[in-house]
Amino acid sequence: MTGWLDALIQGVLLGGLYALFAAGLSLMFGVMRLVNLAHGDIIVLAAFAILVVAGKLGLDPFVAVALAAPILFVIGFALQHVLLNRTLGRDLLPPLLVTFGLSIIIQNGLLQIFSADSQRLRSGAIETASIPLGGGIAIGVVPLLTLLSAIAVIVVLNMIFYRTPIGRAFRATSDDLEVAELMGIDISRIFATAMGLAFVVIAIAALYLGLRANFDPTIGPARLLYAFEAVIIGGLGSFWGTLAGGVVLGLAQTIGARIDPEWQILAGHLAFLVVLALRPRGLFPRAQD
């Protein structure tokens, strides 16, 4: 019984990481209807950026991410403003092709610079610290911080979306692009701002990716897959749904691993297929928010 309870707790904590992976993707789709195939590789790129900042300046990764986040915001803003805005339109194929090409460029660029060796962010004793809950069950401090950070990110994104002028512009462009343009909203700038904000969320996801596991230039597609599954399980464009989707995916994987270690990844994919079959729009689609 203790083993199953531990699996449930670890599944919820793992879901926090998947929710962080998915939050930026949900933001991009919610505002721009952009399916970014380079999302996982951008997470890995951000992890390497934090690694470089931490290494060059001798900083803890938690401090390094605070310095890397503004840089990533500028990169995201420029990428959307200069490149991706040109691909958006009624045809979904151009952004898919461009972001697929961007994924290949990022992977090969990272391989050239950092080689295929795996890396990890180091933050001292906190990496192995845990909080005992009794009964032989303990939760790691870093996984707990991951979940709390995911909740904080979702809360902040909801506050931005529903309580700020830029959030109203986000919702207006998402609901009706043509009417938003007629109302004088600068669509190009709004999209670029949304992408910059998504890159800040990506920086937070990259921090916990690097603290919880090794990473290398080739793991981006797997992170993209987990992010997609969490977004679709939760409901496209719903931030709280994204958190729920991440938790469902995490629980499915840890329960699957409890049954048989070889079933961990498969169980997550099966949970995704079951939700997709029963609720094609996800558990909490945006229209129900």
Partner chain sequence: MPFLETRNLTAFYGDFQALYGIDTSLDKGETIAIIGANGAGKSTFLKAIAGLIHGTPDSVQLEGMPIGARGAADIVKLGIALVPEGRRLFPSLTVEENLLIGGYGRKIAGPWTLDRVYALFPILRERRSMATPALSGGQQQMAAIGRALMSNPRILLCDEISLGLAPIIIADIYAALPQIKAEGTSVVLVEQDIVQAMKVADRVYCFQEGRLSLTGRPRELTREQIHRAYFGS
Contents of the next structure:
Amino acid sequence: MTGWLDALIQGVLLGGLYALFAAGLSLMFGVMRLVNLAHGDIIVLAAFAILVVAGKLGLDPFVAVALAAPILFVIGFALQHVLLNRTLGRDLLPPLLVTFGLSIIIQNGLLQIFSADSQRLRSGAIETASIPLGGGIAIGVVPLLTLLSAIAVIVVLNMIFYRTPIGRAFRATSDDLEVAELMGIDISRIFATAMGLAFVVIAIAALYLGLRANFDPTIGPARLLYAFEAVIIGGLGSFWGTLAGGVVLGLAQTIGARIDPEWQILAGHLAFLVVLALRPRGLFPRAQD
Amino acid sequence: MGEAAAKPTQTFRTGTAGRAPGAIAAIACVMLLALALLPVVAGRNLIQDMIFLFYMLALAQCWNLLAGYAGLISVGQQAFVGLGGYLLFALTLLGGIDPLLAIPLAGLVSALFALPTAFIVFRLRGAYFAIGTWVVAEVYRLVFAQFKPLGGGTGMSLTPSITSSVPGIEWVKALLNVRTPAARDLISYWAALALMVGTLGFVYLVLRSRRGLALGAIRDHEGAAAGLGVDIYRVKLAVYVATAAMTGMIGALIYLQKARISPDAAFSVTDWTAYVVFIVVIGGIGTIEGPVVGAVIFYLLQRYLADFGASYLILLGTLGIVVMLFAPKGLWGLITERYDLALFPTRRRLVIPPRAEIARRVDFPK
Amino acid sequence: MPFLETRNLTAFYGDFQALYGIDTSLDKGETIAIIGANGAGKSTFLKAIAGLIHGTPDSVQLEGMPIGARGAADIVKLGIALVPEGRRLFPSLTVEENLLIGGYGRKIAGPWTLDRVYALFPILRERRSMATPALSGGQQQMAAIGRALMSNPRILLCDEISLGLAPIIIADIYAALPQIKAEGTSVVLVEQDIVQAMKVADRVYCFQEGRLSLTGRPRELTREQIHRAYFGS
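Right, the form predicted on its own is done; let's see the coordinates for the form predicted together with its partner chain.
Let us now look at the entire complex, which starts with that chain.
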């Protein structure tokens, strides 16, 4: 019984990580209807960026991410402004193919620079610290921080989207590009800003990716799939739905792993397919749309 | 359409013929014959290269039909390559079926798998469909990795008794005076040639049919096509299942030739989707000629640059992005912009008889 | 020099030419109405001024400055705001957010603030936190006009603001016009409702199949002239 309770708790905590992966993807789709096939690879890229900043400056990853975040904001802004804005339009193929190409470039670029070796972000004692809950169940501090960070990210994103002028501009642009322009909104700038913001979220996701487990240049595509599954399970259009989707996916994976360790990933995918078959609009779809 | 069709003012006819269809058909026949007889003069390396070229081209034609015509942008076609490969292993090793018979059977079973797969992934639209197909391919990979009779996660090899039992192998050995492995390659070569030509022919015939016209309409404007009475779901489903069958057959052939299979290789997104997408985009999506051009270029790059590993892939990715941004119709698009060429004419042209002068004065509604 | 001027303005949708060399002018504080049958090019004309369709730089001039090739986001910053055909409010924004976003690109102090718009259309204050799809057609039109006013435009372009509304509602909306003009705003109205247009406009331009077919002051034009300008002869 404890084993199952433990699986549930760990599943919810793992869901925090997936929600962090998914929040960036959700943001990109929400504002510019962009489905970014390189999302997972960009998370891995950010993890390497934190690794390098932490290593070169001898910093703790938590400090390094604060330094890497603005850099990543600029990279995201530039990527959208220079490259991805050119691909957006009625035709679906260009954004998909360009981000697919980016995925291959990032993956192999990282392989070239860092080799296929596994890496890990090191943060001392916190990595292994845990809070005992009694009954043989303990919560790892890092997994807990992951979930809390995911909640914090979603609260902040919701505040930006629903309480600030730029958030209004994000939503207006997503509703109607042409009329948004009539409001004096510079579309390509808004898109670039949204991508910059998504990259900051990605930096936070990358921090926990690297703290929780080993990573190497090839694990990006799987992270894209988890992020995507969380977004679809939760239902498009709501950040809280994305968090819920992440938790559902995390639970499915830990429960699957509890039955047979080799079934962890498969159980997550199957949960996604079941949700898709039964509730194609996700578990928590936005009322309108 | 006959002369009697539109009596009142004007008669029109539509035709799909290009400039000199007869000449091109003749050239095609000669080329086909030359390719079929190539083994008489070619060495084993060239034959193996050609097998690779043929199956990549066949895969590219399938993906082109899916993405370029039906608007189904899949990044999960590796699901059917791997499935076809594993089916070949299952049918021959576990079922004791003749390998050449196993290839069409693998195609048939792939189509059967494609139906429930479509039921789920068709719930996702546009770009989400793409990632959804990828998830499905991962599910296939993970399931086959669990299937111990076919080697589980590490995979397995075809036994020599099967690879050497390909029908016709003795005949080839005697005719061309070669050893068993070379004879096996030759059988694979002809099978690959047949599959490639078959795929090409199938795509060509589909596009020239009424259903092909519906596909073009969907590609150009899905909403308008639906308004004109095209049952989009059914047309897309038919294309998805048909390409799954062909992709499955190609996958079976690939793994008959490779004689060794593992889940990671058989369901590789890079090998069976990224490369294929690259071929179609570089060559020119939405044309039959484009993938042919793309496959030849990809073959040359692969042959001379693949040793550079990661840098080679970076180059491919960059090339794909550049073409998508600056020449979205691909190399074949650049060629046809300059010359009015169509090796596989599928576009319908309005043929206006000479007395149609009046038509010029008719004002078209806005 | 006129305040806003179009010179030999042409516009295309692909191969289809929608406007053929339109010359118009608008003075400061003036209201002009563009009338004409469906498909005459009236909306295209407004879109060309608002920067949604691009022409040659000289084809649209604001106080002599060529602005015909500028994008819509630029144009609004120059003080030209469009109330688009069909209202086109942002459905995922509340009424108040729709008004606020109207002032996003042009943040200058002026007569029009949230409070002032609410004073002009009091019903909007009551509905301020509602989603816009829940509003009636007339309320949506008020919100769309209010949204455009929030940029404190020097020129207000209105595309078919009476479309699909009951006469009594149309009268309500047109009742707001004098207050808008009182702030010195020039107005370009595209209007199907000729009677309404004639009532409020200082001058009228009639379009026919993308060409200017008649110009004049409402009082000086006869029914026959307008009928001919509408439908040709």
